[in-house]
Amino acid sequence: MDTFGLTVVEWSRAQFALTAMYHWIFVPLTLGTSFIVAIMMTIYVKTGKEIWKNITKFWMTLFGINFAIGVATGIILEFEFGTNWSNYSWFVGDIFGAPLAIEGIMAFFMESTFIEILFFGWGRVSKKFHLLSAWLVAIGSNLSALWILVANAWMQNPVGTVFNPDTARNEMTNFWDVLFSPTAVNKFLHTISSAYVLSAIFVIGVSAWFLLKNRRIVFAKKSMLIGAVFGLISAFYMFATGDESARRVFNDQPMKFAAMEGLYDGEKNAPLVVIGLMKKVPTPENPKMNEFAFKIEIPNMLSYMAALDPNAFVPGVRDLVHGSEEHGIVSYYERIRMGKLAIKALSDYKLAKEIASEHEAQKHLSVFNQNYKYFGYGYYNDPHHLIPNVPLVFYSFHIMVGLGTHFLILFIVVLFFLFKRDIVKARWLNYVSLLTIPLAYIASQAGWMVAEFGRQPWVVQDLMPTLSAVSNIESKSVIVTFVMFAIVFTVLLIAEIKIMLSQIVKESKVEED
């Protein structure tokens, strides 16, 4: 039943998106600043200089504020798998539950144990053990992200599992295949490197504010130096892993790849759209039209990015929907037919088992296994419902890449002014650095929009669509919690910003050592 024009599936998706996007406001800053704090403390322990102790304590305070609120939003996110997505939890619980359990038992307990020593260990434990605690908090925080990202990567590219037709559940066959799948490894490395870039920008931007106020100059310049070096290394790594991520998407999720570039008609020597303005989106009723009002392209670059071959064929949206024998692409029409065969065969198999007809059961099981690869397509009749929101994915992808390039240039320019010019006098650069903080969050959210909106309508790629994953609940119940979470998360975000700003202002009033 629709409520306010949205179904329970759409309300559940909206609620999960709300929770995930709020949670991701806090997570990347935690991942990056934990290592930045550990680096700063290492310099303090090595040099014994009091200014590095003050620098460490300040950034550690901001880290702690962000960490506490991030935990609150993360807990709610995991509960939603049971409340809103119970069918999904049943279908993949044996796989999805394992990394989440490890995240809670190992990583979260590790970081929560040593974070107490990190904050309250000053003067109570030795400097070396205190430093070890700082690094263990950083490692624990990032290990926590690892297991969450492994779970997410499996949804994007399900491997190391087998479907049990008797229980209608996916069961893990090889834990290491799940953990070390190319998709999981790349997703983890690209995500944490982007988080490090965001954290570096945060440190640079806050330090720039001190310079604009002409306060804590030495404090700010040293902090900015750590942020810029950390950010520059992370940015290069982010682009390298992003390049590999594009090839993983091309191989595992070609529809998402086509949406990222707004590519409707596949081609060899495909150009990469650097900047483009989409005019309108083709529809089944009007499939032939110019998708772009204007665009700037790099010849052959998309083919090279996809397959390391400038002559490679890159399929577009229409190629995937209608198929191509020449390029070995199974059409979505055919996938829907095979998916329906799999669904019917599973139903017939269960019926045969109930009446103890083993021969019939095995016959239906054979049909099921032959078509299981496209099981999820059987829930649809119109293949055009399997196309994600192309403009949303296209713009999110290009915003992410464009801002990422800006961040890389910013780190280089900041380091140049720190070593070759007077960065205090470069007020324009400090204003740019300060204003780049919100841009880093926009880029971070855009990256996740590409990842999650680009794979729609799948909750598990090719196997389970979102419409079959949702719990059997009233949409009104979801609306109540949606509104409640929106209010609570907004209050938490405002509280964090106010507390952080008060700490920054307080630090600016301290006299320079």
The other form holds:
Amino acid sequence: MDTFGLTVVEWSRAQFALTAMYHWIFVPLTLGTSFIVAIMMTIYVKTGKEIWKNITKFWMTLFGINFAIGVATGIILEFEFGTNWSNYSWFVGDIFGAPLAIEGIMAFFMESTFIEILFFGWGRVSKKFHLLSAWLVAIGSNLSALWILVANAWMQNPVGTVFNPDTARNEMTNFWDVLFSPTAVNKFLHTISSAYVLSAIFVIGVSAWFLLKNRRIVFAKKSMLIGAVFGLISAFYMFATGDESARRVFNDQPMKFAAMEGLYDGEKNAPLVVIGLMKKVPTPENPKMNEFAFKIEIPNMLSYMAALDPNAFVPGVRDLVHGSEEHGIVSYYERIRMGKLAIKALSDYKLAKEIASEHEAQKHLSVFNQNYKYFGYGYYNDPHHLIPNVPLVFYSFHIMVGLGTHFLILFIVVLFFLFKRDIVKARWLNYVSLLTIPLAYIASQAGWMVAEFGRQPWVVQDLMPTLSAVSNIESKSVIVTFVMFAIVFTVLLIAEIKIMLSQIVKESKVEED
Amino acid sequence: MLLIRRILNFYIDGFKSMTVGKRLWIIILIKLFIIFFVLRLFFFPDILKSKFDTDKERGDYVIEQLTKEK
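After the form predicted alone, can we look at the form predicted together with the partner chain?
Expanding to the full complex; the earlier chain stays at the top.
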């Protein structure tokens, strides 16, 4: 049933997007600043200089504010699994259960135990134990991210599991295949390195504000130095893992890859669109069809990015829908046919089991197993419903990459001015640094938009689309909680910004020695 | 005993000497109350757990949902 023109699937997706995006405002800053604080504290312990103690305490306070406001916001996502996405929750059960249990036991307890020592430990525990706590908080918070990203990676590339048609659940056959799948490894590394970049920009931006106010000059320059070095190393790593991620997407989710580049017709020596503007050109078969009104390209680059071969063929949206014998692409029409066979076979298998007809059951099970890899396609009749929102994915991808390049350049320029020029006098650079803080959040959210909108309609790639994952519930109940979340999270965000700003202003009023 | 007392004192002194931390703890407690006692109890039932008693029933229901015409 539609409410305000949206179905329960769309409301549930909107609610999940809202909560995940708000949650992701808090998480990356925690992941990166925890390490930045540990590095600053290491310098303090090594040098014994009071300024490094003050620097560590200040950034630790901002880390603490962000941690406190953000903690437990992710739990709401788990509630949503059980209520709005119960079919999905059951279907993936064991795969999500194991990583999340490990997260709860290992990472969360490690993080929450040592965070108190980090904050209360000044002068109460030995410097070395205090420092160890800082590093364990950083490692613990990053390990928390590992497990949830492993679960997300499995949804993008379901490996190491087998579907049990008797229980309707996926069962883990190899934990290491799930943990170390190339998708999981890349997702984790790319996500945390982007979080480090965001945190580095936060440190540089806030320090730049001190410089603009002509306050805490030494304090701000030392903070900036740590931020810029940490950011620069992280940015190189972010680009390297991003490059590898693109290849993973090309292999495992070619439709997402085509959407990222707005590529409708595949080609060899495919160029990479650096900048482009899309416009709608509806066709009878695809009313959401888009084309470029304007674009700047780098020849052969997309082929190289996809397969490390400038001559490689990169399939476009149309190639994937219609298939290509030459390139070994099974058409979406064929996948839909096979998916329908799998769904029918599962239903028949269940009926045969109920009437204890083992021979019939095995016959249907065999058909099911032959077609299971395209199970999710069987819910559709029109392959064009299996195409994600191409302009949204294209723009999100290009905003992410464009801003990522800006961040890399910013780190280099900041380091240049710190070492070779007077950064206090470079007010333009300090303004740019300050204004880059919101851009880092935009890039971070855009990255997740590429990952999540790009794989639509899939909740579990090729196996479960959103429409079969959603619970049989009223959309009105989802709307009520959607509005509640919007209010609660907005209040939390305002509280975070307000408390942080008050701490930053307070610090700026401290007289420097 | 001495160790336990020292650990307790560590936390008690830490909480007493907090400044901005006190405000943050209030936010955390309000947030946890809203999440676990309002949202969880009244708005986010586990659909399958509340509807069915056994895993077999839950599995059968999900298969029915997965195989019915969309």
